[in-house]
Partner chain sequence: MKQPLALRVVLHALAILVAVIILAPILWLLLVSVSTTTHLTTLPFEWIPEKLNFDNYAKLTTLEPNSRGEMFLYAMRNTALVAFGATAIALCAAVPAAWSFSRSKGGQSNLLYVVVATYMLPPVALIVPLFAFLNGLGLLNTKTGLMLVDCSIVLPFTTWLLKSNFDNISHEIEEAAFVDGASMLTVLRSVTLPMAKPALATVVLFSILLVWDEFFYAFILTNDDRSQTLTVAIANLASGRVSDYGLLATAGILTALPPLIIGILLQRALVSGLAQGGVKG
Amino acid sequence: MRSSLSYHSRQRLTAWLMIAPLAVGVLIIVGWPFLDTIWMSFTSAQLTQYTGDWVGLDNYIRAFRSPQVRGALATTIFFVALTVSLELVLGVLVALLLDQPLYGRRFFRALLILPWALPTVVNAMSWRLIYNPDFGGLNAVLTQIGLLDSYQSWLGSPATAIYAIAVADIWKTVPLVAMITLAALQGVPREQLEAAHIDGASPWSRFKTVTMPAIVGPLMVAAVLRTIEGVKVFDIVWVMTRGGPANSTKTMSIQVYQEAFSNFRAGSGASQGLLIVLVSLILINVYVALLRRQGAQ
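Return the structure of the sequence above as one chain only, in the form predicted on its own.
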């Protein structure tokens, strides 16, 4: 027993020694800038003057009182709720379709990855051309089939801009959710599906009782990844609208960018950036709680 414990101790020590260089690298590259950002959020540091006076919680208090920050936070949460929910639903539907014995299934599976592999900036520019109010393809199609009487400015109206960006984001990231779900579907017990089918269970019942429990874990992973990306979304919004019109698409990342690099208030920008981290942590903890609850069932 003593030699066995000694062997396992040596194994653990060897494992720690092997990952130590990576851990040190991560602490230096990620940990130190993060701690420095926390420190800066309590100061009046300027972009042109790194050192600033200690102001305590003043930056956070001003952030919570700021209508611009509250508006950006509300827009971010709405964008995340809209895109992540639709991406999960559509991703599961696409995965279920491609899991069927269809003709050309391998071709469509390979084709599925293309939107996700497309760079975000290229995707945003492409959709910006599609939404163009003068010669955009969307206006042309909708007017030709009679759904519109005249061309609309999809990105120029506060009522439609956020939804137009959401469509572009969903089009790009549904393939990621579908691929994760499709990989999880390979582990669904076929015998249980066949037994449920023989017993007369409906397709929805088979999905709910057999398929869903097998894919809920990977789906939660996809939800966490997409939530993190959604909370800190910047590039697609910046390319398509730069946060306009009338700040209707300004997310927290754009708010932080403008505060720190346009207004030169680095300390205030750091405090607002940490709010993004806080929102991400809250949402991730909600997902983890739901996953544990599902596992307990």
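Take the two forms, find the largest set of C-alpha atoms that superpose within 1.5 Å, and that set is the rigid core. Numbering follows the first chain given and starts at 1. Note that the coordinates shown come from a computational prediction; the quantities given were computed from them, not determined experimentally. Compared with the form predicted in complex with its partner chain:
- Relative to the superposed rigid core, V277 undergoes a CA displacement smaller than 2 Å between these two forms.
- Here I19 counts as shifted, since its C-alpha moves by at least 2 Å between these two forms after the core is aligned.
Please supply the corresponding structure for the form predicted in complex with its partner chain (the preceding block corresponds to the form predicted on its own).
Left out here are the partners and the other molecules; the chain alone remains.
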């Protein structure tokens, strides 16, 4: 050992050096922009005039007073609650179904990959064509089977637009939840299921006592991931409605985009963007608390 450093401290140094490129990279493309956004949120920065004056909490106060921001927050939370809950329930149901002995089970399972791999923008565009009021497939199906008298404007009415987008999102994501659940189902102790069956336990109680504990962990991970994605949702809404009609589908990301890139108030947009992070943090903490309680039981 010619080096003055011992073999172990040399190894430790190398270990850190190997992390360095990642750390520096993340610092530059995520860490610094994030800190800058926090700083900006307390200033009057404009998009075209990047250095603004310090305005304290003004941007935040204005955000909380703004009906647009409150509306967008409510829409976002509603969208997340609607999509995440339905995705989890439907995902588990599909997984349980495809866990049964079926002819062509491998084919059915293979299909799950398609919605997951389809680019979100293409998905949104394809559902826009399905909802098209004049030649959309949905109107054609519903009128031809007699459920609908005349063609409807699904994305043009505030009563249906947010649900129409949610359906597109759910279609794309249920298969992922199903795949996660199917994988987790491999860990379910089959003997216990058999034993419970012989003891005469109902299917529901079998599911609750044997299956559920095995899949709840992965499902929670899926819920956290989907919530994060849902809170920052932009592309699917942008392509399908751009936030309309009458702002009924305007989510926080679209609100922030408009504030920063349409109204050019970068500082104010930054404060509203940080509200998205806050909502994410709150929801994730709720999940973690739920998971802890589950683990304690």
